[in-house]
Structures are given as structure tokens and as C-alpha cells.
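To begin, one chain is listed below as C-alpha cells, in the form predicted alone.
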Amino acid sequence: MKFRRSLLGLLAIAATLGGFSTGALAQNYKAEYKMSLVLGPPTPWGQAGKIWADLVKERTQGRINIKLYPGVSLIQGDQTREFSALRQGVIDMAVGSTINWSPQVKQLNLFSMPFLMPDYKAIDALTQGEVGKEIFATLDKAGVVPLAWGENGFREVTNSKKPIKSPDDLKGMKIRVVGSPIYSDMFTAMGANPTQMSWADAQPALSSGAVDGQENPLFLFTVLKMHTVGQKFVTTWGYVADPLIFVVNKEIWASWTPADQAIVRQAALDAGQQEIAIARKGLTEADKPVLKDIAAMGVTVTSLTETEREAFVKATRPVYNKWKSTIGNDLVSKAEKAIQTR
């Protein structure tokens, strides 16, 4: 009997300590967590962050509150510093671009390999398969906790001069590109004059004619009304795609209970699925309504034939071969095989 009473007492103490521990953890939670985004709602990218934040708040009964910081405002708008700021704890969590983070994590340049992914099934074959798992393991080693994939979409080229149907049409054109070296290499190989600049600088440059064109997912064309900044010609060539990644800073992640970690992870997966559907809406249907909407703005939309597209593939092949070793020959080969067998 004494043993039983002692055992019950010990269990009671353990339960009390367990409750104290959980309460202490809850008390250590921040009142607000900062999520970095390049774009806010109503873009698919911004909606990814909002859906994730809303699901987390609901499912944790308000224990984890997340505030969105679009325009990468936590780092003065410098997209290429976002990953470093995540590791340093300046940013708590983010839905980030593989392009923007590729200067710090070279393997992420995989998705910017010219004409690697011919369609949406190819993107899925990479992100949802062994290649995606390997990249997540690399990100974990680099200092963040990756949770889920989203999507910024295929990047198409626009300009103010003429329809682009061949590399010759790009010769001499000033094209705004993102701040990643592989993009400068690609457009140089096609005869263009690539200019790296932030989107904030790009809009006035396009308006004034200092820059002739740019490349971005098509949802941005309609959201930002790019026809009003001289972009009268669109070519859909699907030369690269930009998956998004839901991540959390490692120290923040470790500060949450395992139960809350599971909630945040599942919320990211759910938000990612919803956001991918949003990003592809109007582009996967047979009649591609987004292209019709753009054409209705008085814009000439050019869709390349297989033969026309192949000319761009050939022009950028030296860039592909150059970057294969930088990214990792094994990883690129795995990606090629995954796409071939999709």
C-alpha cells in the first residue's frame, strides 16, 4: 500500500511538472511571428502566406500568431538577402522563392536550368519526389526547416518591341532579370542584354523604355497591368519555373511543442496544395483563360511551336551544361530521370 501511495505521488509530481513544462513553453511563445513574402495578396504567392498563417492560428487556437511582411520589408526589399536573414533569425518564417534563395543554396538553381521542365507534371515530378526530398535535406543542413512546396509558376517573357519567336528576336533587347547569375547567362546566350534589378526599379525602367522587357509568371502581368508599362508582347515559352518553399527558422521551430510543430507542418502542406491550384488556375485548362485575358488588354500573345521552342533550347544548352556541375551532376541527373519517367 505504501508503495502504491508513493507511486501515485510520483505520478502526480510528474504530471504537475509536465503541465508546468508545457505552460512554460507556451509562455515562451512570441506574441507574433514574422513571415516574409516577396508578394502579398492577391497574388498566389501572397495567398500562400495568408492561407498558412490563417490555418496555423485556427489550428493552434491562437497560440501561434503570424503577421505577413510582403515586399520583403523585413530586409528593406532585398530579395536575395531573405535566406540569410531567415538563418540569422531576423525572419521567423517565410514562403520563399527558389530563385531568390539560389545564391545561398546552389542546388536551388536546378529549377532555373533552361527548359528542364516542359510542363506542370515535370515540376511535380521534382518537388513531390526524391529530388524534392534531397533539396529539403540540403535546406535543413543550410539552417532552416523546410515544410512544404508552393509555386510561383512558369516564367514567360514580355517586351515592348515585337513578338519573340526566335533567339534572333531577342538580340540587343534590354531585359530585366532577377539577381541570379544563371539568368544573366541565359539571356546573354540568347543575344539579349540582361539587366539585374529589383522589381521596384524595374517598373519605372519599363515605363520609360530604359528596359525593353522582363520575365515573370503570367499572374503578375494581369495583377500589375503590365500593358500599362509598355509590355505589348507576351511569349509563352515556359523556359523555367519557380517553386516556392514554406520554411521556419530553426530556433523558432525548436521553441514550439512537437504537437504545434506537427500542426504548422500540416498547415504548410495544406496551404501549399491550395496555393498551387490557385497559381495554375487559368493556365492548365485547354482554352487557357489567362492568355485570353491578357490578349483582351490589346497585347499580342505568342505561343511557341515545338520547333520554335527547340531553337531556344539549343541556344541555352551551353548554359545548361555550364551550370550542371555547379548545381551537382548527380542531382541534375536525378531530375532529368524523374522528368523522363513522370
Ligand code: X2X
Given for the second form:
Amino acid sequence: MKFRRSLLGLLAIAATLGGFSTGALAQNYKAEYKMSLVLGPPTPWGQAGKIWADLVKERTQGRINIKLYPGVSLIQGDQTREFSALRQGVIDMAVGSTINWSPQVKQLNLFSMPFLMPDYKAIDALTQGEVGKEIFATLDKAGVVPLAWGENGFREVTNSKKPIKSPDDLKGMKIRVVGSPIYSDMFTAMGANPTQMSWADAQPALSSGAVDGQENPLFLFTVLKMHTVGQKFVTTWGYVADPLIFVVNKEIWASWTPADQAIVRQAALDAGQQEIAIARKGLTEADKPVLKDIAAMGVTVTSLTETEREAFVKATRPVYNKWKSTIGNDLVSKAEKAIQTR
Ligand code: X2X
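Mind giving me the form predicted together with the ligand, seeing as the form predicted alone was just shown?
Now the full complex is given, and it begins with the chain already shown.
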């Protein structure tokens, strides 16, 4: 009797273990994973999320099913809270901008250093090199799993008043800036009147004329037809560029089998590569078709001469020097060197 009981017990354990090895891991999987994005699919950023989600679904035969939440809707549009929400598990995964996560991870302000990256090769020298690795290690320590780089892009300034060719032209202009204080510092240094607000609040503020201008990659200008909200002047000054980063919440990551983790990582790398090409399309060709499209909307596009650009570099230099120590002297020096030798 005793023997039979223990035999039954063993059988029960074996059944549980058997079940565990085949089915229980999959039972830990959620029916749906929530991916946060600021911008939706008509933009390269939104496409980054869509390509990643589609590749994961296809390559896991639907075991990992991801739903996109553009407009950072999981956190009521407050993009500066995205990183904390990711860490806490309110968000399962994201393709996010370095700018929006920099209030929590100060090293990410590196990409917002004024006039640090003169061209696309300079962005690649950072994200694809040692600096990129170091930043991923920092993100990992900060509590998320970083997988791949994408791109929002070079941020150009637009306004409703006049062509901006010198810091003097910016004087007193109300410019909407993103949620990292380095932007308020830069626009104040250039003589403007910066107002920090979320992207959700920026659009009505532009429409109503509560602010005169904003800065964002140019695809956003064409996708949103910003000339219809009074933005009649664009200056291409390429002062900063924000990369995107593909990340997953740590607990979610740990709940997946190693094989599925490898699939999600590779899909992020593939999606990042595809999306960077999409984000640069029309901007890296010699005749820059995107600028032509914008001019065709009746918008005045101003490209700065080297001397004109230099005046903005000079005006923002104190901000650069101030933020260098906040970000980390070593990291910034490493970035400067990687750019010089690109
Ligand atoms: O808010 C912005 O300007 C945007 C959409 O570019 C970011 O989320 C950084």
C-alpha cells in the first residue's frame, strides 16, 4: 500500500515534469505582448515596430504575438515615462528614442550633444562601435534588455515666422522642445524661448500658434504635412540625431525559451537595419528628394553655409561643455574619437 502510494506519487511527478518539458513553458507566454512606440506606422519609427513584430510572429509561428501601441498610449502619451514603464513591466517591449529615455539614463544624452555628429557615418560610428556597446551595457544595468539600433534621424528646425539662418533669427521665438533638459539649454543658449512638451501636446500647440516652431526629423514634416499647421520655414542644420533602440522588459525576456530569445533578437537586428534604410531614404541621395518635396509644399527650405552653421556651433558650445561631464567625460571623449576616425 505504501509502495503503491509512492509509485502513484512518482507517476504524478513524472506526468507534471513531462507536461512541463512540452507544454508549460509555452503556457508562460502571454497571448499578446505590448509594444510601445511614440510614432505609428506611416513613419519609419512606426515601421520599425511593425517590421519587428511581423518578423517575430512569422519566425515563432505565432508563439510571440506583439501588438503595437503608438502614441505611447500605454502611458497616456507621456513619452518621458516610457523607460520607467518598461522597467516596471507596464510596457513589455519598445522601439524608443534615446531622447525620451535620457531623463532616466543620462548617458543617452550623448546623441543630443549639439553638433557632435556631422553626418550619417558619425551616427554609425557611435551606434555600431564601442560606444554603442557601452550604452547597451548601461541600459542592461538600468533594467531592460537592449537588442538593436534603429533611427529617428537628424532633427531640423521648423517655424511659422521666418527663415532661420543665425541664432539672431531665433531670438524670442517660441520653440517646442522634447523632454530632456539639454534641449531647453540649447535653445536658450541660441536665444530662443523653449517650451518643453510631449509630442501629443506639440501638435495642437503648433496648430493654434501657441508655439512658433519645433524640431524633428523631416519625414515627420512630410507625413504630418506640417505646412498645414503653419510651419512655413525649414532650416537643415543637422544639430542632433536621435537613434532608436529596440528593447524588451527583463522578466518578459526571461520567460522566453533561449530559441525564442534568439529569434526576437535577430528580428530586432533585421528590423533595425531595414528601418535605418527607410529613415535615410530621400535624405542621403545627392539631390535630397525629401527637401524638394517639402519645398513643393510651398515651404522655404534653408540650408546653412559652413560659416552660418558655425555660429550655431559657437552659441551652443557652453551647453556641450556643461553636459559633457553629466553624460560622462570618458564616454563623450570616446565618442569624439570614434567620429574623428570614422
Ligand atoms: O517628441 C518628439 O519630438 C519625437 C517624436 O521626435 C520623440 O519622441 C523624440
